[in-house]
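Next up: a single chain in structure tokens, the form predicted alone.
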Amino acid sequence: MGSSVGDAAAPPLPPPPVGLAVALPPKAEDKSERKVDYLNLPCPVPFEEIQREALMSLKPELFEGLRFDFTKGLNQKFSLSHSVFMGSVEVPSPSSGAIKVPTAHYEFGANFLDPKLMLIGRVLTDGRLNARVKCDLTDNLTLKINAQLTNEPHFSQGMFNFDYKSKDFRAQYQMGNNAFYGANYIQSVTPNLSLGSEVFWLGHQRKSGIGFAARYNTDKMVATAQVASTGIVALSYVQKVSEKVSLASDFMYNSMTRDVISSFGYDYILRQCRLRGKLDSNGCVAAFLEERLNMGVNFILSAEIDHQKKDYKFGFGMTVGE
């Protein structure tokens, strides 16, 4: 008992030491931990790609009408697809700006999907003919070939493209009609920053450009910034919210014609759908759903509001097979 009277009275122990050294910031060592290993950067974005995010959200597929698309898969690479559309279109007037003209028309596809050649065709009901072929050359060296065949003359196109991919930089070389001709590169400079540079020539109207370009993103943001000879400017930054939630907003200014235009938009993925919207500086509201109905059965609405111009387009449409 003497022994347990003895125990109670032992003075308590010490608290813990506090002062300055909890205060100190972290060891040498992780910092080091943290170095960024320059000669290990991630691969950048294609240039042209640079404001995929920004684009996905602001600049949705809209259409006035009906759409309907039917995808028919023979095997693991070849497909066929069908295509029907009915509404209108803008044609440009110079008395009112454009004029809408009713239109309709049936689209065959044929689609060869492999990991190393992808080959796209599309045939219209008007006489157009569009024709796209992706070929990987080497692990690192891609060719891509876009062509678009009209009867009216003057107006078929053909682009050629050489894009080169290496550990940390992409390169590209284009070669068009109308004695087009075009280079860009973008570089990894740090995990999260690119920068980039075009430039280009147009023979026929002996016109050249140059242009800039910076992306940084991390997980939760991407931002980019362009500039260019031809007096363009433009600013995006795209918010991620959420895994479901993203939030998008651009600005673009062009001091040869002082027009200057900025929007906002949201890109939100549900369950069973995904809903895309966007508003302008211009006035022009729009929104974009696609509801998933079945495996393979999708539903889309379409809709565009101009106040200013009081110009409304609105579709619907339903697309069948992946």
Contents of the next structure:
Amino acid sequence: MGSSVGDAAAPPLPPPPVGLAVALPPKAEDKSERKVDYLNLPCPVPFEEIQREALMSLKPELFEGLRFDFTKGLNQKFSLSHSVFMGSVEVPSPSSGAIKVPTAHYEFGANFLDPKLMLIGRVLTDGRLNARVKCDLTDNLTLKINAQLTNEPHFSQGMFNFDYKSKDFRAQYQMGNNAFYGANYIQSVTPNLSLGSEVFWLGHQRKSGIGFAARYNTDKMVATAQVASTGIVALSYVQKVSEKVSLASDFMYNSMTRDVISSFGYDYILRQCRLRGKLDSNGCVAAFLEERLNMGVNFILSAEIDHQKKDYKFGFGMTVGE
Amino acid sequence: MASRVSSKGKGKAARGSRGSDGRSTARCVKTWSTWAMKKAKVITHYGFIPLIIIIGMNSEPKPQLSQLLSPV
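For comparison with the form predicted alone, produce the structure of the form predicted in complex with the partner chain.
In what comes next, the whole complex appears, and the chain from above leads the way.
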């Protein structure tokens, strides 16, 4: 049976599976047998995105109030966005932590997305401008500019980043206002492990710092660790339980303020919705739901309950357009 | 020795005047660069979004002006 079909094909081909072998799933390729080619390691993720899976699952954009976003595409590359927000925003105040300030604003934005050039601009009703530029100067060198400009003097911020991406390492140089200079470097050490470090220098306050980071990822999990001389230790672990579910946990310790916080969360990516929930060591429970009502129409619910501080935040909104 | 002292003195005086020139040049550069940064900030603040719109309206396929203003 099998051998005759095998003869019809070229002799080196193995005979097609028969009997039980057809019913069972094919054995996965034995990866441990493949020798590691240390000269052909994959490119690591950028240093600032080292914890991106954990941040995506554990830190959704929780809000309180009403949010409505409308994105209108005029072109494949060009789109305009209108966004309305009415609700409370937490403003850090020196006296008692953060205070809630009721705000309402309309934000107009324009995006131009090209493979080589990306321009994103958002302007609010109070005159604040959020600008992001990403430009591929060459195949390996990228320039990124991030700026928040305000009408009030001395409150504007800007940052220039030069990224260099090579076969198995990435290097970045940053320059910001207030004489901020930083550089970071990340290198793939094995196909699963990448190590990086960063240094920064704040000119006006004469402060400098150095930090180290490590990221270990396989198909099913990502574990990261970050230590900085500012006294921050951050660990995170994300496990992809299945195609639709991933669980994440995160631990942060600040040795200057002796502050410890740990959180555990889940991320369900289903066909019609995306549900993210998280539980904190401060006793804070949060959830964020994005439900797809129709093509391009999403309904958003956000909730954050903190029994200790008696802070209850509920928000709802709608996103129209891609 | 006296000539050496006098030459040293003259050298110091010359260096002193060159030093003050250097300081005033640095101050000029700093003043101009601050002025340039302030102008650049104002230009970016008002012109960034119009720049994106101009670049977008000139990209292929060209969208219509009515599409820019209408909410549909």
